[in-house]
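Only one chain is given next, in C-alpha cells, and it is the form predicted alone.
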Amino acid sequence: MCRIGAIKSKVPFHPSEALYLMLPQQEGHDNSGFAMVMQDLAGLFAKYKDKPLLSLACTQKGAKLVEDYMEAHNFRPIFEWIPRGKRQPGLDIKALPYYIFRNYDYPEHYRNAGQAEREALLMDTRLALRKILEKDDQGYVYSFWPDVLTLKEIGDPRDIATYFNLWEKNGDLMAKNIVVQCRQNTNYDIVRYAAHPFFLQGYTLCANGENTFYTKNKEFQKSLHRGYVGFESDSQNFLYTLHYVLHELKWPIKYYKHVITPLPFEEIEHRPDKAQLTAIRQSLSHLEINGPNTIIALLPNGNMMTCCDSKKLRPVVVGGDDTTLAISSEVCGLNVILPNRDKSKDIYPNEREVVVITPELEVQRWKQ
C-alpha cells in the first residue's frame, strides 16, 4: 500500500517539509523513490511565473535534443536552475546525468495566443520531446507549464533529497502547492514516468491504492485525447478522467466523484439530478474504476482535493491552521508538520465524499 501526502499554504514553504510529512509513513513508502509537483512557485522561479517551465533528467545527449528541438520550434530560454548533486557515496539513488529546470519564453507567434491555443502548444511540445528521449532512452520530461515544477527519482528519499539538497533550506525551491508520494511504481516494472505524482495540463494527481479496471479505463482513454499516453501506472487513468471531466467536459469538480464511483442505479432512482446522473452512467461507464484508492489533485486554479473509492479501503486525513493545510494517509505525517494544529478539527473524509481546499485555505466538503 502506498501512502501519499499533499500541502497547500498561504506562504511559500520549503519542499523539506513535504518530505517530513512522508517520512513518519515510511513503512507504506517502501523507500523506492521520490517524487514531487511543486505549484504557485516561489523562490528562484518567482520571476517567471507566467513563463512555461520545462522539467526533465537526461543523459548528456538527451539535453543536446532538448536543446535542438526547442530552439528549432522558437523557444527562447530565459532562466535555468540545474542542480549539482551531492554525489556521496553510498547514497541510495539511480541518478541521472542531467536534471533541468528551465524556464522558456513562448515563440513570438504564440505570445498574444489564447489560453486554449497555449495549452496545447505546451502538451504537444512535451508530447513531442518525450518521444524524441525515449528513442535512445535518453531521458524523461516530465512536465512543460508555467509556475509548475516536477521532480521524480528511484532511490531511498532520505538520499534523493541529500542528492537535491532538499534538506537545506536555502529558499531556492519554495512553493505555496506541493504533492508528494515517496514509493515508486511496483505494480509494473520501475520507470521514472510511473512515479507519483502524474501531470497534464496544469492537473496534478497521485494516488494509494489500486485500480482493478485498468484497462477498461485505458482502452477507453486512448481514444478519448492525444495527450492521455504512457499509461505505465494503473493510477494514471486517475489523472486522465480528472483532466476529461473538468478539462474537455468542462464539469464542475463534484461530478468526477460520479464519474469513477458512479452511485447504484436504485439510489439515482430517487435524487434530483437523476437525469444527469444516469447519463454518466451510460456515457462513461467506462471511466469508473474499482479496487481499493485514495486519490489526492490538484487543479490548475490552485485548488487542491481529496476523495476515496467506494467502501473506504484507503485512508487519508485532512488537517492544519489559518496558515496551512495539509493531506496524508496517515495523521502521524500531519503530527510531524503541524503539531499545533487543533487535531479535533481534521476531517476523515468518507466513501461518498469530495474534499476540496482552496487557495483560501477554505475547506469545502461535498457530497454524491
The other form holds:
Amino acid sequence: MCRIGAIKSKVPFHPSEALYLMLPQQEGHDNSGFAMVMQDLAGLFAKYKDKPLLSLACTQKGAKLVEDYMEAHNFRPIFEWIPRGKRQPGLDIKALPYYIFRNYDYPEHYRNAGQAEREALLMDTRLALRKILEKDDQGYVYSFWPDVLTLKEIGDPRDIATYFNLWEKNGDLMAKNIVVQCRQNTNYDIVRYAAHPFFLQGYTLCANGENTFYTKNKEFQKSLHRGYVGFESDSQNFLYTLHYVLHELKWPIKYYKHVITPLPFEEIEHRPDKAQLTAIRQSLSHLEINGPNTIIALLPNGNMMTCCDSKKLRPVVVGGDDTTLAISSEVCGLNVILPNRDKSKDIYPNEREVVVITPELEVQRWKQ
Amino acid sequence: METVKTQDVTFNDLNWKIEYDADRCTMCGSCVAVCTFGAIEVVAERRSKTVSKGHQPDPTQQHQAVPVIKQKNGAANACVGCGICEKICPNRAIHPVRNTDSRGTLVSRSGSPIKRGGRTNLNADRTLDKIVVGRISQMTDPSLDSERHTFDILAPFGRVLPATELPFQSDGSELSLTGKTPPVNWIYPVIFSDMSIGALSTRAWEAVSLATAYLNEKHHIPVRMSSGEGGMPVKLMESEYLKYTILQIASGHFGWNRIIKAMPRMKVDPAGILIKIGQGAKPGDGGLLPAAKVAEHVQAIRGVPKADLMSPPNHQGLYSIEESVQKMFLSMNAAFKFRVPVAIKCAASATSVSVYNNLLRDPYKICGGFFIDGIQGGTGAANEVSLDHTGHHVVSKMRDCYLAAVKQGRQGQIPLWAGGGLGMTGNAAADAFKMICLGANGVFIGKLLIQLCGCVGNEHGRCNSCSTGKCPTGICTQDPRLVKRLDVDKAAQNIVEYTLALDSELRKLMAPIGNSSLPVGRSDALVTTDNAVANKLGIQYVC
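Would you mind giving the form predicted together with the partner chain, to go alongside the form predicted alone above?
The complete assembly is shown below, putting the previous chain first.
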C-alpha cells in the first residue's frame, strides 16, 4: 500500500510540511516519487487566485505546443512561476526539461461566462492539451484551475524537493491545503498520470489501496463524462465517482460513501432512508468499490474529506490543533509535523465513517 | 434356419442394449415391473446345457426352456438407458449399455419427427469449464474470509433507472424521493427456473416449491422460483408464499385464467412476472405438453381438455419488440398496479443484442429483466431436431448483451439473467460466478433441480423421455403410480442442501478475489487457456 496524506491549515504553509508528513512513513516502494496538489494558494500566486493556473511538465517541443494552443484559444498568460531549484548532479529524479506553472486570463468571450461554462472550458482545455502532449510523449498536464497547483515527479521525494527548492521556506509557494503522496505506481507501469493525487474540476483525490472493482468502475465511468479519462490507476475511479456524485448529480456529500461502499441490503432494510439508499445502490452499482482503500479528498469549497473501504482494510488517522489539521495513513507522520497536538483527540475513522474538515477547521464526523 | 429380414428393427439397432447375466438373475421380476418403457420382457429361451447331477461326474447335455429377461425389439419399446432396472436389481444381473453402433436416428423417424424431452445431445461442450477465476487477491489486496466476513449475494429483478433519472430532490444535506421508481426486487442470484405443472408432476413441482419456501423461511436465502407456463395451485396463489414465486406467462397463456381470478384474493404480490417469448432448448417453437401428460389436475389448472397442448411459437399479435413492450409489459405491469417487476425471457439468438438494445432504449422503462436461455437448456417435450440443431450458446451471447449495454453506459439498467445448461456438470456455483463476472446479474437453473430430485437424464442421450409420460423417476409424468416413486420431502431436501452448498461455494469464490458483493461485470477476475474464448469474451489468455 502507499501512504497518503493531507494538511489543512487556517494559515498558509509551505510544501516542506507535506514532505515532513510523508517521509517518516516510508516503507517498501514508498518514496519513489512525489506528487501534491495545493489549493487556496498564498505567496506568489496570491494575486491570481481567480485566474486558472496551468500545471504541467513537458519537453521544449511540448512547451511550444502548449503555448501555441493557448494562444490560438485566446488564453492570455499573466503570471508564471519557474521553479529554480538546485539542479545538482546525483539527484534521484527523472526530471523533464520544463515545468510550467502559469496563470492565464480567460478568453475575452468568457469574461461574462457563468461558472459552469468556465468549468467546462478549463476541463476541455486541459483535456485538449493532454491529447496534444500525449501524441509524441511531449509532456503531462496535471491541472488547469484557479488557485490550484499540481506538482508530480518520479524519483526520491527528498531529491525532488531539492530539485524544486521545496526545502527552503522562502514564502513563494504557500497554500492552506496540500494533498500529497510519495509513491509511484507499483501495480502497473510507472507513468506520471498514475501518481495520485488526481484532479478534476476542483476535486482532488488520492487513495491508498486496491480497487478490485476497477474494471467495472472504469467501464461505467467511461460513458458518464468526457472528463473521465486516463484510468492509469484504479484510484482514479474514486475521483471520478466523487465528481459524478457531487458535481454532476449534485447530491449532498454524505451520499458519496453510500455510492462507493453501500450498506449491506440487510442494514438498508432497517433504515428510515431505505428508499433512497436502495435506489442509489441499484442505480450506481457499477460505481461500488471493493478491496482495501482509504481516500483523502479535497473539494472545491475547501472541505477536506476522508473515508475507508467497507471492511476498513487500510489505516488512516486525523489529528491536529486549532490551526492545522492533517490526515495521514500513519500516525508517525502526524507526530513529526504536529508533535504537540492533543493525541487523545486523534480520530481513527471506522469503515462506515466519513470525516470532513471545513476551511474553519471544524471537524464533522458521521456514520453513513 | 430363420431368414433374416435386414429391415427388421432389432435391439442392436437401438441406442441402448440391455446386458443381462442369466447366471446372476433370480427371476424376481423387479426389472420388468419397474421398466416404464416396456423395453424388457420375460421370455422362455431354449438353452443347451451340460449338467451333471450324480456323485461322480456324469455330464449329459440337456435342452431346457429357461425363463430369461430379454430386450424387446422395435423402436416403440426402445430402452432409453435410464438404468432403473439396474437400480432395482438385487443381484446386479442387468444394466443398459450405450450402443456405439446404434441406428437409432434412422429407425426412430417413422413418419414424424422424433419427439423427446431433456436437452441437446449434440452441443454439450462447456465454455465455462475452460475459464477459471485467476485474479486472486495476493499481496496487493487481502482475500476475504468466506466464513467470517459478510457478503451481499443478491441480484436485482426489476428495471433500474439511471442515477440521473431518479426522482431525487436535495435540500443540501439530504435527498428525498419525489416520485415513484419502477419496482425492483433484490433476490438470490440463482432462480429456480420455469418448469410447469404439467411438464413436471405436481409432486416434483411441489418439491421445488417446498425447497424454495424452506430456503426463504428457514435459511433466509431469498431464492425465487418461476411457476412455468401453466399456472399454479390456487391455494398457493392465495397464500403468503406467493411472494417467492415468479409467475410466468407464455404464448399459450395457460393458467392465466385462474391467476387473474385469484388476483383479488392474493394476500401478497408475486416476486415478479416473467413473459416467456422463447426458450433455449427449442427456440422459435412453442411449448408442448403431450396429451399423455394432460391429467385431470392439469386440465383443471390450465382450463383445457385432454389433448396435446401446443403453445404457439409467438404471443398472439406480437410481431415486434415494440409491441411486446407496449402491450405485454404494460398490461402485466398494470395488472399488479406497477408494484411487481415484469421481465422477459428469450431464447439466445444471433439477434439477442438487438432485442436487448430495444428493451434498453424503451422509453417506458418497464422491462425489469432480460432472461437469455441458451441452447443447453432443457424442455419437457420438443422435436429432437429443435433440441439438437437450433439454438445459441448462452455464455458469449450474455457477454455480448452486457458489452452492448456497457457501450451505451446502460449496464445494470435491465438486469441480465442467463440460463441453459448452467450447472450441467453439477457445479452451479462456479458456473453462476463466472457468468456474473462476465456481466450477468444472475442465472437460472432448471434441469439441475430435477436431477437433484432424482432425474437420471443427461447430455449423452440417457433417458430424455420427459415427453412420454413414462418418466421412470416420477418427475416428468402425471401417472399416479410413477409419481409415487418420488419422495417429495427427500427431493425438496436435496434441493435445499444443494443450495446451501452453492451459497457457501459462492462465498468461497468471492472471498479469494476480495469481493463482498457480487462482482457483476468483473471480467478481469477470469482467465482462460483457450485463446479463442479469451478473444471472444475479452478476458485474459493464460498458458
